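A single chain, nothing else alongside it, follows as structure tokens in the form predicted on its own.
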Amino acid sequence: MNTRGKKKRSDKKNILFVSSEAVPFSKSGGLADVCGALPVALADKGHNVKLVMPRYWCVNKSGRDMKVILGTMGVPMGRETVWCQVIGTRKKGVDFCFIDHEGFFGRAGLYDDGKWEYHDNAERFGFLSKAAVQLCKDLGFKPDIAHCNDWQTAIVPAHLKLKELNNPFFSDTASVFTIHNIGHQGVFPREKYALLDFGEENFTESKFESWGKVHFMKGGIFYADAITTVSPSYAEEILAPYGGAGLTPYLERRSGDITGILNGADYESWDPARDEFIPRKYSVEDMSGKSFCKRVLQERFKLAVDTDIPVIGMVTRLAHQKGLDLLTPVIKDIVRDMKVQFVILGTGEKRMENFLKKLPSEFPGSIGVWIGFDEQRAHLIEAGSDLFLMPSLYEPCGLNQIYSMKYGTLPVVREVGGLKDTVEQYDERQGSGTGFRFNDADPWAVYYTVGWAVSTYYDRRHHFDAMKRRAMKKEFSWEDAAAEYERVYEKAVRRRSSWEKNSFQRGRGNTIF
């Protein structure tokens, strides 16, 4: 019989997937993006995926679809036991399990009010770890892999290891934590540490305290049995003095244990050749509703219309981290000195936003922004732009400039984390590569590398031309992540076999799992 590229029954795993958003239900970010499409993938490769997350507001408990899974449940808090609904659905093979607790998540924002985080995060998100380990418990479902995604989830791991050392229930289970942003870490008043109730023996510089406070992401470093981050120039860069963010001498002690693997894409939402949002679509076999693009764009956002113009697109939160404070200082003089275009969408800081709306007034015709977000606005921007800035500070993987290849919008990166990995370097002599990338974090290296990418689109057109090619044929799949993924968990069996059979005892020293 053959049974090549047939997965052996023994290698389904039952996978706890617990994260604070996820798409198509809730989003913030890119975290949402990889927690909707992951578990799809590892659903796809046989194995058996629950996603716990919160029910807030925007996720309508008493749709068609959803229906109750655990009338109430309980839920240890400190001294206290938290109750709660446990409500649910199923979608393209996943069970999709929101924590239904109206203090905790019935409210507009994910995590802040549009001005300030929430005062109780810790409690919130202390929450949501515990109960996805007690519904496990509560329906039955035995995990082979606890996979938690960013500090809101982190404790999961100590929670295993810790609560739940002795439980025979969880005596295989092994935890992996995918740091997804190293820049939201989940730190805490003292006071705080008392909800997770895992007692002050393990309140210490290397495990949950960090200058006196409570450090979710910190905990869920020591106690996972493998940390992975979204791309592997990320898993380097964490290691690295700065770009750990403070946990470097953390995760150094864990390096064997880090795995990159890149983020896949949604090309079922981000494709030109059957993307609903765009006016035309187009292919690389026929390029011709890219322009067709390009004409309602200019048109959409007041520019003058004219094709043969170069329009570089944004689409980009308006926060330090994506590098706008690297364009701002620039920004006009790339306006003045080449034959360019900008269109921007986003919405964030406020001195961002304030100096972006005073730019069309003040360069008509050649300069368009939206603040705000429109999801049809940035579909749009992909389809219709030649070029797509990212000069981020730093990126762990980045989705748009994946999108952008697809739609044959050429990414102008700086070299850091997903960016670096995506995004080949174009070769002047030879005319390879898919896009423009530059190192240093300067304003004049934006400058110049814009120059760069605008003087291929006039003078080399052939080369710009045959790149856009190439970029629209990369794929970035989550069926290569998950396969990743998989080993990744394997690994993380074997590591929780090792210190089990090592003896572990509990609040032991400074020990690495």
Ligand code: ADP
Contents of the next structure:
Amino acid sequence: MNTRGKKKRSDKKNILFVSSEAVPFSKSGGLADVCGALPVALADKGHNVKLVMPRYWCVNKSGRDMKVILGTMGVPMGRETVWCQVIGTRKKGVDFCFIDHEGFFGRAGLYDDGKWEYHDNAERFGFLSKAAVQLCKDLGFKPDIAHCNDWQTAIVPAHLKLKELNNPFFSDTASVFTIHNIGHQGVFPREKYALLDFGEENFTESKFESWGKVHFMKGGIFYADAITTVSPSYAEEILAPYGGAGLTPYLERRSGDITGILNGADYESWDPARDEFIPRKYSVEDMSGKSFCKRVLQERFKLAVDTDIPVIGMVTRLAHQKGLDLLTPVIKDIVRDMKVQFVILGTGEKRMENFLKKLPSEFPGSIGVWIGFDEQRAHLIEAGSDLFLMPSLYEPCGLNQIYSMKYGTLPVVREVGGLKDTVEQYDERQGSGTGFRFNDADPWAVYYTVGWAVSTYYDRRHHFDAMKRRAMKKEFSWEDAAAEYERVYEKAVRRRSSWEKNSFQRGRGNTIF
Ligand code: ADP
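Having displayed the form predicted on its own, please output the structure of the form predicted together with adenosine-5'-diphosphate.
To see the whole picture, the full complex is given below, headed by that same chain.
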């Protein structure tokens, strides 16, 4: 019998997981949280997982556990071979392998220098993807699954199908492409296509071409054996014209192969009962630590220290997607009209940073802002706030609302994507629910929903407290999500094994290509 966590030999898979970021090594957003946790959950289920990612400057190369895996590795890029080394470490059952190429990855930023995107991102991530496949060959690691994530690694399936099709080493390798955010697609000037070396015959509108440019994500959608995205609602949304950000027709062609799997949360890092970042731990049984955290938060953000005033927290990339444009027209009205405080942590678009930076001096004691990326402050905001605002225009999954619930900090969210799938609407008659949702992408919807949450805090505190307890008991486990990925892997393997290789090679085409 196949028990949980133990696999029959035949169920155990070699999984090549490729990502541009993963905690605890590098992070710009939720992609890192997912790519740090899902491989561990898969390893816990008995799979043999190698996670391949770049060795940025933030990765400590000379760390005690870091070993050289391959002193030199040659990666074919267009007509050239690019050389790198591979270093790595084993953590929680996963082999983390870092592609160490100083020219491409020896930088402070992951994708940009804080102002501009790096001009060579096509080369950098094209190289990462090809290096991941090369690594398998050089190590003799035959993957059953090659799992790539977002545009940065979207060319892995194409590389397997176009460059390795006749290589028996990869004859059983199925590919899975996960879309974490369709808003970033990896579109580059036409001349960058040459370095992928996929042939002019594949520079077509259905595969890599888009308005004369080369499009990495399109290639992933076309060539992967299975496609996933990070919540069931987002899977539906990307198939609708606006939600697909221009890719809907290509996704529609693959609609039978698309699955929405809700992300889990890493409760080792995001649980107030064990969080090392917060000033006092607490749990649903003993909430006293939460008001202590609230006081520290108010002090740290120079707010009036008063635990009776509700604090609304935000931790976010300052990007159009996150709906800041729905908040900025009404945030001043909210603090003028309601007895409430805001703490906002974020970095991103300069126009938003500039707007937010001015607020604390305009509303001293009521609005606290920190511009930057700061892990510790992020945890403190989760713990010390009463409400957590996410007015996103779209949200593939969203992790902060999931973390917020664990911290008894009720989410106020726009009902899109994963926000809709995770936050249960408050019902004023029964007191049920785990947060406050609104639908309209309109600043006044933000104003009134915040007002509804704040009035619940003041006027129906028994409801508010019951919701907090309910939210804290919610579990979004990676174990469940990993089980769903296992089902997708099986599907991908079935599709892979049904290829009519010969007919494809003779150019008669098959249903896949
Ligand atoms: P996205 O990946 O679209 O940015 P998610 O909600 O999925 O959004 O994940 C965001 C992750 O990044 C969370 O772990 C959040 O705490 C973290 N984060 C975002 N902005 C900051 C910041 N300024 N400082 C620290 N952590 C941040």
